[in-house]
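One chain comes next, on its own, written as structure tokens: the form predicted alone.
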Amino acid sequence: MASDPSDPQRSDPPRAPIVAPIDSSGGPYAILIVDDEEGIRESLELTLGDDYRVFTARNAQEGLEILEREPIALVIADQVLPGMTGVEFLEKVIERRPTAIRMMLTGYADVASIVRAVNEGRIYRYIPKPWEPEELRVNVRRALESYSLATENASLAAALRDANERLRQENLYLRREVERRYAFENLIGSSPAILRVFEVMEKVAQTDATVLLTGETGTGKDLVARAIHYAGARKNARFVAQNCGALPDTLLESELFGHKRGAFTGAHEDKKGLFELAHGGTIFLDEIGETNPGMQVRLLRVLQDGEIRPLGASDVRKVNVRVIAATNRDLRKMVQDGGFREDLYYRLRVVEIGIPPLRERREDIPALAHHFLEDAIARMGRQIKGFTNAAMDRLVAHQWSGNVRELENEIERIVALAGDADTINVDMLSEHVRGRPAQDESPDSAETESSDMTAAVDDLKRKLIRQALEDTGSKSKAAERLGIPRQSLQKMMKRLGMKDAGAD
């Protein structure tokens, strides 16, 4: 028979060692005891006070006041309280501190009351009077361990929600940055050749038509493909790219169409291909002319039926993907020579866009050079203001066999080696761009060649300036199109002997 816990003369047996849980601050948990009998309150405080911070209240109102100001983790309330029932009090506890564990004391064996307390007060455990102190300590410790776990889980869930929201915001920001970077208005060039390209791009971007981009290496086919994607209805879906000449045949097939586990040595798990990953978006197949006949057949099936079959799979999967392909090879000649399937060729060139080489759009070189300069000095922290006229003349006159990519690399190299220079001059250009004469050339022949080159460059400048003035009708707008300050345009016109070098 258990002794009466309210009897101050009772003698408790020795305590079994119990490790009490602690709160997140490293201190003991706070427990609230609500009972109108002083002996019960004192007995509970004596039993639990060594391990926890114990607060006591004579009635429900005092208990609610303590609950408002203290971080209570566990509430122990009598079933019968002055002014309201224990169940009603615990319902108010739920409203004020829903995470607190609730336990109830009772001296009655009223099953209906117990059921109501469990359902409405949502109590963790029912404690009958009288109780065994050690059993009570164990129950309280387990209750607070449950509270600690629930609190930790809630904290982790909140942290996960915050991390997901930050990730969502970062993804949204990055997507907007990508859209801004590849927006049509950020494409550089005002020459007739590139303006024709822009015009076709704007029209085809609003459709799902398959596009074939042709042009020499370095002309910016990847940039054009991304601009078409981000200007169209698929911009919120993925854009994925694959260089078809960069992987062996088997790996390329796996990369594009995916594979099942065990399809080949090293296939330890299922893998989705780029066509599946790009579902709803765009896939860019660069160097399409490097594919073998077997791969061409599989690509033709995707374009015709919208179906793919992963390596090692027996079923086909439907995909909804826009295809943009690119090549620096003459696919028409490859078809004639039997190196490329004719049916795939016509499937790819629903709309063909030829990107002109840089030497056919020299009037765009100043604007491109300034753009690459601004980008490079921002990344490298230089203070370069621009180019000398002689340096820009050399850039415009160079053949640029590597096209825009070669120009970008040249500017980046110059900025990297510029030191504290504030202007790019001819001596800072690469030797092949400067056009330095060979060792066996005589000084006279080098001087003549240099003179001829200068005259050719001046003629080209006159042509570009006249064209810009005719198109814009204003020196300010012409200078903006040419990518140079208005004052520089006036000085250049005066040096070249062009009329109306003064006012607009």
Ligand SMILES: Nc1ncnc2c1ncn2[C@@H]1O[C@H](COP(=O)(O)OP(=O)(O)OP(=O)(O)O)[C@@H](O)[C@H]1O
Second form
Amino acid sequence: MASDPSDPQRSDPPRAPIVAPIDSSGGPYAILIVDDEEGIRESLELTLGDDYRVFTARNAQEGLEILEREPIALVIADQVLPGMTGVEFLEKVIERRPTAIRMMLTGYADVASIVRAVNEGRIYRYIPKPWEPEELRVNVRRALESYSLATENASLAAALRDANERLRQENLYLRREVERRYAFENLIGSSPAILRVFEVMEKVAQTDATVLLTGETGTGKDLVARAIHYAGARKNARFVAQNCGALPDTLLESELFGHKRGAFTGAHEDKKGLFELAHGGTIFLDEIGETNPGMQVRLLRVLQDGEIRPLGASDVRKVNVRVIAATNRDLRKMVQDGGFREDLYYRLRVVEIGIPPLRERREDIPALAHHFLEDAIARMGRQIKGFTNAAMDRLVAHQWSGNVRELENEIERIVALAGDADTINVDMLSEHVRGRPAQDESPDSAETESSDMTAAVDDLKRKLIRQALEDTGSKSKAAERLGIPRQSLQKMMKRLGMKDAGAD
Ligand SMILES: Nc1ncnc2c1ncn2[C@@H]1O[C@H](COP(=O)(O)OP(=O)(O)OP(=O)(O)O)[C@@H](O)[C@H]1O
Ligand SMILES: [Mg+2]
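Right, the form predicted alone is done; let's see the coordinates for the form predicted in complex with this ligand.
Below: every chain and molecule of the assembly, starting with the one above.
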């Protein structure tokens, strides 16, 4: 410590004016001087008093009291104080005001202890007695400049921390939003039948109960399974899906439960099964009705004991996986016919959600059709505004044996072939959807082969007309709302056997 490399005398030009730094509130910094010798206190005050607010204390106790009261930025303490060493005192300063800069006055060179204190970061600098006033002023100024930088950094760091935290929260929120969307917003529908499904889904998502999804092909079992997973507590773990009808027995077993190397021809490596990969998450067993008796026993064991045994392994492993199974077959009937284990059936259908076929919730068709239209337009970059009423009528009336998937494919096909048409009309529908040409105004339309379609359309029309009349209170306004001339509405109501509530 004999020479100080940052000696200000070397870098500052001689007699450079010393501009004292000011604190963040614009006032002078507060400095605390602790020394039991009055002469020292006075002379330090004299050196620094013009530029700073100087507080003096005779001993550690007084010093600490001032520290409690005043926003002290820098402390100068004597190396030896009554009843306490300067180092001990500065330790207490660190406890109370860790950012304050600490300097120590030293009259004799107990160099070792001071060097240690400086090196440990407890003292910013020591001031040998007697000191050169100009040098002291420069040292104090430098110290306070670094103090202000440090506090500025600290507040910047705090602001950064805050911003990061806000961002994290926002991300969390956005992710939840996306998940929620993934969970439920992909699911279109407002018919009572589908709303009942949503309601059960929401409830069951909050549990670990095994779920059996039943429904014809294309009704949305896949979508519902995912939604249940992403709406529940397991959403941060994996959702894995396996179609049980897609693989030969051994491969399916190895896919689900894994295998040891050499378990069968072609098993060159140990492999983890989906049940292990989905640990903590959800496994979706699609087409569960296609499983053979051996597989059914193994599935029963997982559901009962939470245990799996990889092919060729001697040990069993515990897994924590939620099971959602799906089938478009009539499992109950399969149980009766001996094609499916009864015990497994009951284990699977702790909660059964039957997704109704689309033809039993035709109210959902317009919204679904528009949803798929928007989707296809976005993908294919077309300019289609919507459907003609007649085209929508046909869509609503169609049987949709392939359910939502068939509707989705139909819209996709139409958009792909639409060219520069701006509205989808009946002619653009596939032939089987188009059925017979629309014969709304022909009296014998109810006797056509598609009589149930026509009846469904008629029902829907009645509903829409009734609603429009109720909402608008007048026939001309209702006609306007429905987008048809008033006379057509009149005619239609007559044909539909609707009571004419009187002229308007
Ligand atoms: N309520 C719905 N809202 C929006 N899209 C739906 C809805 N239901 C089904 N879909 C869409 O219809 C298509 C078929 O659905 P999904 O694959 O879930 O049917 P599935 O019941 O699993 O059929 P399968 O028995 O043939 O496997 C998917 O593209 C899906 O996104
Ligand atoms: Mg499916």
